[in-house]
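Presented below, as structure tokens, is a lone chain in the form predicted on its own.
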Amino acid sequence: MESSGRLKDRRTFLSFLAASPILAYAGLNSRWVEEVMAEPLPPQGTADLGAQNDAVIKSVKEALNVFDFDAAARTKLSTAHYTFITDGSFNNETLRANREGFNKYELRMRRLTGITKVDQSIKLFGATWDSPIFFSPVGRMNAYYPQGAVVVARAAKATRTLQILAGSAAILVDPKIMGDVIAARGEPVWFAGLGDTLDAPLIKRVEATGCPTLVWTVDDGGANTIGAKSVQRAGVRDLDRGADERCSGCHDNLPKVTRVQASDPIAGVGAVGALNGENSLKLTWDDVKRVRDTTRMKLVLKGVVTREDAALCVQHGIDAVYVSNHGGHEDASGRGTIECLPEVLEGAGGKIPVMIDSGFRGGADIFKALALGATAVGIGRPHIWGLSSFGQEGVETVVEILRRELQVAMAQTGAASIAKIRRDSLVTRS
């Protein structure tokens, strides 16, 4: 316990500050000191340095980083929905690798750059965006917020941010949902189709909305999704979400493969996708040619993580490659996307843009991908955390925080614009 003498000394010093002009220079007043003095001081050596991060913010104004929205989302979502968006698959090795991969790169900070403003705008397929940060496709948006895809569209419009709409978020191009999203966005949105669901009729329905770019997700090969345990904790009868009144409204409309039933032990292994050997596993490069020949929309292949596949994308007329591992949801590779990025860039050979997502949580993370050569960086969980916590305002604040952090990284490395971000601003950790 701190001695009474030391406690008295601290209060004496605070009283001195209250009468000093120092506070005025710092933008504070004597009332602040009075409030501090009124609070009991913790015993010496027992202060919990993590307490601030554990506190749940009550408004977006309290947020210091995107993780503050994670803590808030945990209090707003059901156990099943929060666990599904948070956990990965298998043993979470890829989920962890997505974050740990950033530790392999360090920023070389320059001093006296004189940069106080930066230009974060980029051009992609002829469109200009206010920053390289975009909203990754996330399915089942209504699980996180009422009319979630529409609310994100409003935030995308307000912040001039690229939004990629997931097929399941749009219930595979339901005219009502797509119309609402496009109206909220103020222009057609990019659409992300999944695995073997991307057939000719669906492509035509997407084209009919005016969609300029089709993103084809090809990394849903089946996973042991450990989020299945959230269904058990939620007390869903027989592990069948379609049989539970809290879940049936949404899950009755999902394909059987996405439901967990006690009568199917294998389905019980993974709540979504399971180890069923379907979806993207049956696809080949002949399917890529089929889709390429079916549409005039720009075509982006999402889930590419190797040099060879990036080179094949170029050969098959793909317009951009998208480095992603589904945020750690779909494979047990144990490789973070930032680790995959250099070889994918090599395979693309500078002939097509390279986009990336999975694991990005801060401006420094985004800067590292841009310095390596990525064109744009997607965020999945962070904007869902913001959405779940505070709706449109939460999504917009997540974007604002990340842009501010990216601005700091750019200014401190001497890059006044995205085009001036240099590879030699990074050092590979030994």
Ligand SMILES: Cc1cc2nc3c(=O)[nH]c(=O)nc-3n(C[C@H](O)[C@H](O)[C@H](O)COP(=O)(O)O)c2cc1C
Second form
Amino acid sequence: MESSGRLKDRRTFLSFLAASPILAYAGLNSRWVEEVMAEPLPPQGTADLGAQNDAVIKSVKEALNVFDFDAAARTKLSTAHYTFITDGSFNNETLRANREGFNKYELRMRRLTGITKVDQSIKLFGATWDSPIFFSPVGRMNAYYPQGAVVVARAAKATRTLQILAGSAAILVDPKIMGDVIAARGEPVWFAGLGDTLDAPLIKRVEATGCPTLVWTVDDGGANTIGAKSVQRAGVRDLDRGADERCSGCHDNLPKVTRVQASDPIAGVGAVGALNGENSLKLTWDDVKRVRDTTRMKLVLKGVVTREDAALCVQHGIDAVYVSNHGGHEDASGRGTIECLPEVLEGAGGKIPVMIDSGFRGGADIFKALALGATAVGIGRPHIWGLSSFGQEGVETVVEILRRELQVAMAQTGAASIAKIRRDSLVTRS
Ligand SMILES: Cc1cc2nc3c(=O)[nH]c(=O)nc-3n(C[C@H](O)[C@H](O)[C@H](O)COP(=O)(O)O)c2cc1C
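Could the form predicted in complex with this ligand be shown next, to go alongside the form predicted on its own?
All chains and molecules follow, beginning with the one already shown.
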């Protein structure tokens, strides 16, 4: 019912648009509107749409939790882009596991703690951040909001949040974006290089921006079915985004590998089982040694989910381990990152900080990771939902909501600061 109500609102607006001269000014015609109206909204239920409000929120002030921004983003984005953000690869098993993993732990609440204020600040590599919540790298943010990465940088500055800029194809192609983001942030930002794209010239370019920390994402493995799901839901013919006028305006400007070619659909979407030698699967620990020897920036390995790999990170001089499964975008492990965290902490042996993301949607989720021993917790989709629906204000409000929820969890467990969060504030559900 609710979803058909939204569909009706969207159709009413689009019908108004079709009759309006605004379209002509924008260089579009009413056929574009007809095509957008024909796009089905993705079925609900693939993601955990836990919006608290009955209706889609119209302003950030109405938001009760971060899922409200998911529902709002769904009405603002094209079917293809919304599906790309939301879905997981394979049968969504890892996407679901990321959320279900939190059920394994419960919080032991203490009463009469007298805590009315909490300090959420953390220190990472000598820098202080207002809270342990950071923005995970998300590529191609212009697809979700005009100048998306720059807008997130403004929100990161306003909330003193650590932002990790994704070195997606758009940034590699357009170096200006990196400069714009740094200008908006007011200081150099962390940069995330993806798999085998992180070569010596790119590392030098990143270094030249003053970047203090290089995050190297090593979990993209040619198993990403999401691109295919996105274009199928949008009804794009033959998976060929480049040839479809709804997509070609933007996708034609991207390098070939980011486009899905009808002649070679696997190249762009990394369909199931594709070992195309173009991603992290071809990398080895010798490559880690190579990258480690190439730069003096702090080096963080993103995508580590086992004790063995965490121990190897320590051996190879990595400065922090980042537990992640790409938010369920890349693997079919069916294992939530919160379940991987204890063994990764064991492998790291307290020698280097452990960061984590994938599936974090509330203050209690974040609290659980911190109580287990994580240093910082990343959010991917939540900040993109905020960005897509309300721009900078949306991103800032997502951060504020999560900080408030974390504040309550901390106060209710008797922790006035992050250092005071205790492991025994968690009970493992039997
Ligand atoms: C749409 C989308 C694009 C992403 N792009 C990148 C990327 O370019 N580089 C990267 O390291 N991780 C990327 N990620 C993974 C995120 O950094 C992060 O690990 C993940 O979103 C965390 O899970 P969450 O979305 O459940 O919070 C992307 C994730 C999404 C959803």
